[in-house]
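Encoded as structure tokens, the following chain is the form predicted alone, with no partner shown.
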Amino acid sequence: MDMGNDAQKQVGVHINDSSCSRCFICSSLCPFDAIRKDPETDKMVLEIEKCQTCGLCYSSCPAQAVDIIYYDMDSLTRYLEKAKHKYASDTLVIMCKGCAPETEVVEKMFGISEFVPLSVPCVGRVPENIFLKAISSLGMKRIYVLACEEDYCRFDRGSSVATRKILALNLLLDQLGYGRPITLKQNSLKVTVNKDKCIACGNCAYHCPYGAATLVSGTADIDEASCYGCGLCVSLCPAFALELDYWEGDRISAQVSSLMSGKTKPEVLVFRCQWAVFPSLNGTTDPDVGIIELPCAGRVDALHVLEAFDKGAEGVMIAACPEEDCKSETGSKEAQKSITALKKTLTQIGMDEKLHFCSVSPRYPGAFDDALREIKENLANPSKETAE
């Protein structure tokens, strides 16, 4: 399934021309060349099909002329006001989803155990005013920021923008008498090899989009400097010899079991690329839907899909980025191939219509909900062939 016309009526980013000062900061920062000046109208134009909704234009616009649906000032402020009371902490941690899927990463890197977590698709998208509000109005004493290493930023410039922003903020806060309360660290997740399990099949070396995997002396070898942590090689390893930090196979299996053993068992279990959908900060969820976020749809393992069915899921959906948007080069394409092959196998037992693959993008906020509605309708009204 691809995004339908209804999903395209609303877009995730918009330039408000009446407020735009034509300063060109947005176009100079955009990693995807999605913003340009129209020479005929002298207006800044956003080409939504190129936009990856990274939010750098929003957080950097001095005229506040960029409107964005995800993680804007209002939603971030509301979240922090509630979270401050919920977590009863004066320490804030802002983390990129790409390098900190688990709070234990934060605890290990910063040596803290109690904090207010704020997880966003890129720390570069957080406006300076949020930092200032957190310290001056919400009473945060320390702010820790965990970003991807600059060479591994899924939005190319997000980590470098965050680095410069934090440097300037610390200088300003120091002059205002707050000291330098913001600490930045960078991290990236890598694939590891259990050489005792490796059978030297070469799958990892053949499929790795970055050339990080090779065969050396009869076993797989991962060059950490080249690995982007997409997890594609992990899902394709027949010997279970590869693991990705914090997205290990056993950990994902445990998530499947946890979701499917709850008091309210979800009807549909979704394996979702974390770059394909940007969830709301308010934490609202559909009790009929269980969601497991992955670093890339390419990390989807047929074993985990089958585990979901075995534990009672009526349907399973894989939500991936469109191929042209894939942050891991070939992850979406390989995931679709894998799911197509699995559907053919499930056809033999009449379960193929219970497994769905969809391509969605945060540039169209309604796309994911449309895909969920479609799978629910299919489950409620199976085709005649499946019913028989």
The other form holds:
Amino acid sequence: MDMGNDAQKQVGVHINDSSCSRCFICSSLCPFDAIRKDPETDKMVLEIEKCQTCGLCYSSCPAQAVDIIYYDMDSLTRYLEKAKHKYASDTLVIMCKGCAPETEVVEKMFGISEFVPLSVPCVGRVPENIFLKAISSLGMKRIYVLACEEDYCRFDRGSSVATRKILALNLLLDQLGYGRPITLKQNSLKVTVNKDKCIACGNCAYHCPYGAATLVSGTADIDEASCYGCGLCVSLCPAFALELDYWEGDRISAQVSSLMSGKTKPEVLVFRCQWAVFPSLNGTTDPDVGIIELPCAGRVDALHVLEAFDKGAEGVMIAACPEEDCKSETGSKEAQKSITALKKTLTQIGMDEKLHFCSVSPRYPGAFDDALREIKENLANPSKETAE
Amino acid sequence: MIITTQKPLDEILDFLSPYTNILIAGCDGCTQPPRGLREAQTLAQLIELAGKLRGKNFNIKTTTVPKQCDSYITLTTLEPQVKDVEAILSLACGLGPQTITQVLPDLPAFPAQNTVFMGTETREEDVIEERCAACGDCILALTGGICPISRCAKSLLNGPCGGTRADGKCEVDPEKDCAWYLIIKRLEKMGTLSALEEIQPPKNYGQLVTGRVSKY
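Now the other one: the form predicted together with the partner chain, given that the block above is the form predicted alone.
Now the full complex is given, and it begins with the chain already shown.
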């Protein structure tokens, strides 16, 4: 990320009072009650500790009074201008990370293989202007939007806000003579059971934060409607009987291998929750760092961590959301538990200092880079870190 | 379930040191958490990492057995997989390495676990507590389904002792419930407290001699 700057506690979202017209749209839309009017000063106040950086306020503010670090108009525009040439297509696909971790989801859902991809954490955060700009000045003919099903939106209202926005945009564009170029589909990812592998230990039923996993007639059963797709049960299953679509164990193993066998072998491999850090759109990455995104820190798997060490990683870092921000109830907490246990085992072979767990939130954009700097310093100078 | 804890890696490496081709056999049976295929693969990775640090390259395969306390199941699961294997490391309780030794007598079998007790998990506190001492003469019918042999620090038959704390905890360990406090509360609730008026004679611990045999 390139937005670290020198500001000590730079925040991800900020309300610019001089442009604010006190219309209250942001306050009424915020799923986390983070924005309210201060009765004394009459100003709209954002409580950053409550903010989950979903960006609904930003995309909905009619006065453009909300400043946001991630995916603002300028960076979205710049990205689209570049991407249009790179992908040489006049079809834009805007997809939520929550339901479309890989572009192959798009092929499956829309049956298209050539498109300009734009992956965002919640499609509800994309302002209307970007859709209009894409159609009018960037020459996009069609826009496909892939959002999470509303009941599974990590930001509660993101998907429903996107649905309404797209309905209105299509009507507007139709009146302007562009037809209805935006197609919206919803998706959500689920855990599946391989009943042949299940040993009926009940671990999944014991740990599922949503009560989706049960033991029925001697095997695990996942209730699709209750499953939130966090993947915690997958990491905890002792028999590899559970898989979460697009986050399969083998797929993550392959990612570890491919990152660790690249030309510039990264020094540190990071397994990070996709909600803990919102990556920059400009795609610049530190060659010393390999990043594997997870649906939730709860999907972190001791096996993948050990694989990374085996393939030569000097350090492994797990980046999770703070417990109270966890988008899947107990994911961060369980991740911390399992990494603490693994660290304890690694103490026996003197490798514990190579494994780090950190809690970061996109509300403080510099937090992830700070954590990375810390682990790199510790690796360069191991004696500095004293036993906890 | 039978509760086990993993042995220190150093100890495991020490007894594996004469061998290179190892088969780690998980057990899907009653150990908790189940030490199945995932645990076997995790341990394999750890041993390989630890081995490299000692300058030794192991060649480790992994498998799992539905239950290693069953000799037929253990034999039929492991036998097809032991070609070229020099030693088997068992993730089961103490029964595992012994069953393997019995059914595959030509191979050395080692324990990766220390077997500690029989217990049940308490979900709220995320702990597993000992609940049965295999004393051979079950008195749960008299004590409201709460075992004083495994849960009372003194294994009293006619409790409580004078050491129950005001909050119902044990004098030996303030974190632990006094088993007899629990028993009395329970019998009170069931309306059968008077059953305790009958003094229990000393228990026949002769049942507890080792080398017990049960015919089926």
